[in-house]
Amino acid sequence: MIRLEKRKEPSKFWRIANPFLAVVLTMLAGAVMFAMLGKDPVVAIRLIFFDPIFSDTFGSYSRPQLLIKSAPLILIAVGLAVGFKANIWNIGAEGQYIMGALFGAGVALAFFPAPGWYIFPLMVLAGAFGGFLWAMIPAILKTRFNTNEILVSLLLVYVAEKILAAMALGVMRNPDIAGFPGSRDLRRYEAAHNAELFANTGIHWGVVAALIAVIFAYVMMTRHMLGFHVQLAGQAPRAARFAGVSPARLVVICLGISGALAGLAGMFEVSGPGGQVRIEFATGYGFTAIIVAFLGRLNPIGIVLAGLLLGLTYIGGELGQMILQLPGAAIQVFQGMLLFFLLALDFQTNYRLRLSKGVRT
């Protein structure tokens, strides 16, 4: 007879194995989900995880693009991983990018086309902002009404979402191309652009931002006060409460933080990679990043990784639906296999296997 036995103490070879375990099992997953849709398997899975970087075809493109790819799942997932930890689920960080990136987008159409080096810094400014106001809905009626902030959050990304579509199609709409939904190109005014810093290497300010607020969260979380709080009341809340930590003070700080974080992401792909408000504009990053926060272990460093990795799922799905053609929900599926995968092996963590002879009655 298999039996569960919990461990004495959580396992730390299984805590940092899981995620490499899980990635092997979703590659052998997808593997049958892409041999299930009639194409190669063995391609596919080259195509997605080894072509983008080592392939002379497509390195020369992929490469940039994975930092581009990885730095909103990176920014995003550190300031979710820091609610996480205090067990304050922020769902709807996908609104939170949005609305980052309406508030920025919206400096600089507001000072289109007037130059000044000024209006850049304004847009960063005004892209955390959004995301933390966006944040701050949830974090005020968890603290107010003690609503689930699971679901506020999610629900309000649908607001966003239909926010994003009405000024799409309304107040930011480029007036210079009738009958088309979308705002003017940011990419072509020079002091709202948001590029390269080097050519050809994909390193843009939302690059840096990512590895600032890596860095930050790290020492955060390592050396002050705030992050001894917020994993006291992830793992303990009632001694948490005991020392003086303020669960109200704490969940408006966490969602303030993956808000802002969230926001900022927004505002760095508008301005970038994006280069403009459309309806299609939300890509899924604030989901993704959850994928992104739990497969790093909510370990700023472990985030890097992940993040990463993601990066690159995003980018060999766009060569499989170029090449085979592959639906791109199929790649949604797959990245989706990683977290379950992931939540699947965790028990490894706490519980492990036993083997016992059945008692005879």
Given for the second form:
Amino acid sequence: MIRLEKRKEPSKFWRIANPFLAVVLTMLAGAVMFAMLGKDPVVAIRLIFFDPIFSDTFGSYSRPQLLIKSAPLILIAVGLAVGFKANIWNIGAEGQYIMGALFGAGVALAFFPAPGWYIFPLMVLAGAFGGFLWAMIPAILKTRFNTNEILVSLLLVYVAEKILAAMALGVMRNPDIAGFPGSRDLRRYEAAHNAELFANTGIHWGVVAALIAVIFAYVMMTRHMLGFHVQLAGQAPRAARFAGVSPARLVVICLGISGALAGLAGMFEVSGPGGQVRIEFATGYGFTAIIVAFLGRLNPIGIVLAGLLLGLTYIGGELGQMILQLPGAAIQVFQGMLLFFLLALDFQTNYRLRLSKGVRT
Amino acid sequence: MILGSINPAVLVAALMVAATPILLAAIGELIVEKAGVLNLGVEGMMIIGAVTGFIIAVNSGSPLMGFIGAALGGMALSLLFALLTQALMTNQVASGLALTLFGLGLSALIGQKYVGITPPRTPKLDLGLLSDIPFLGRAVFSHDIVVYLTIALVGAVWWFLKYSRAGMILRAVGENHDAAHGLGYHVKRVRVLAIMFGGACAGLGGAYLSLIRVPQWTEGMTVGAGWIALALVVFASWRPWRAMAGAYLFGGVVVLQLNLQAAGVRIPVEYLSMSPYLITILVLVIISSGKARGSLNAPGSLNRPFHASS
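With the form predicted on its own done, generate the form predicted in complex with its partner chain in the same format.
So here's everything in the complex, that chain up top.
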């Protein structure tokens, strides 16, 4: 008879091996899915995971895209991971990302067309503040009224999307082009443009910010008291309270950090690769970042790797749409499967299968 | 003036239709949570129900087959959640989120060819004399059968939880799974069944959207209905009739907001259409801040994994 036995300690080996295994299993399951859609599975998988980087034909276009797509994912996921460690579930990063973009773009549009070196730094601050503010709503409702932060942060995504639409059609609309929704193109406004720092690398200020955030998060989680408190609150809430960790303070800090980082990601996107405030501006980075955080094992270094991988699936998905006419939703399914496999595999981190002989009494 | 142009009977009728999909999903999730499981995948199961119901109804020409297919579709996805959380002991919050993300993607994938098609019509129930009563006839007695079956389902769930033996076992499992296990009840079996029921209900709710309320299939068409259903369970303090009251209240807000849009109130459409989400948050705040009840009613073992160690 087979039975599950809880390990005394989670297996270190499986903790690290599982994300890789999950990727392999997802590729296999994805191949089956593509075959069912009537596409050559080998070609499709190669197109998504290898061609964006190694192909001669489109590599020069898609290689810089890798950092452009991964940077917001990493930036958001690093913040989310801090909260997830403490069992504080901010799943509304998409909304905070939108609000960061709106605050950042708002500053730029207010100054237009004035030149000035200070405009971009102000936008950065505004972007972080916008995301922070939006995350403070679930934080304060949680600490003051004990309202569930999962539901509130998620519901606020829909509210943020409506505000985005209202802005694109209303206050922020480009007054020079009548009849079209969408703001001015910030890429054409030099003082506000989040331009590529090195030609053809895809490196813009958002990539730099993601790198800094990863380093900060790493130091905080491993060397700082706050990181210790976060881990303690997640693993042993009672012990944390005895150690003087205030749960309310932790909620505000965790949601504040993740909100500000998501806001930054939105601001760097709207002033660079995205270019303008449009109704279709938000493409789900805030949700994909949840997968990135889990796949990266809530560890800053792991998140970098996971962010690069999921960034790759975004580019590969676009290539697949262009070349193989793969449906765009296939990538979403892919990302969902990845999380499923990872969660499923993780049971061997915490449990082991035991074959026991005879009948239990 | 503007409000005068809104017919109250039509408003009540529309309210009942708007409330039905969320109520279906909420009553299913209520049972799941009463068994001690938090499934955040309602949105994903709903949209899978919406798309499978739509596809089957279009191909078979029968809305009934559509609804059956939707229930099975939602149930199939919920089984994935059951496998993860009950057999493989995964984190319920993360698994529920995965279910939602996966369901949204998968539904868009399989529904691709069905955008822009009109599904077969579900007939309104002919209630004879009842439908001819002034006001009430138009408001309450002129709906499709699903509206009434949903109300009956709420009653059945209420009776099941309060009076039936199985319902008592389900509540015991949800309140204290160690004690229930000690008494010899099969904690996991009860929970898997509850999860499946929740999946079927969410699937039905989704199909109500795509087959009757909208009626069409569009990508991501649930726009948060599953999350609102989750909020509704908290709002209802895990009580079936209160879930229904909450759903009708919510339906009222949706319908009123739509009517204001149509009446051309001088508020931009975007701000009006965010009101259902804001009101849901507001209601959540009011319910959870009350010191005496509300969240204190939550099942004791909610969102706690169970592993029989002996």
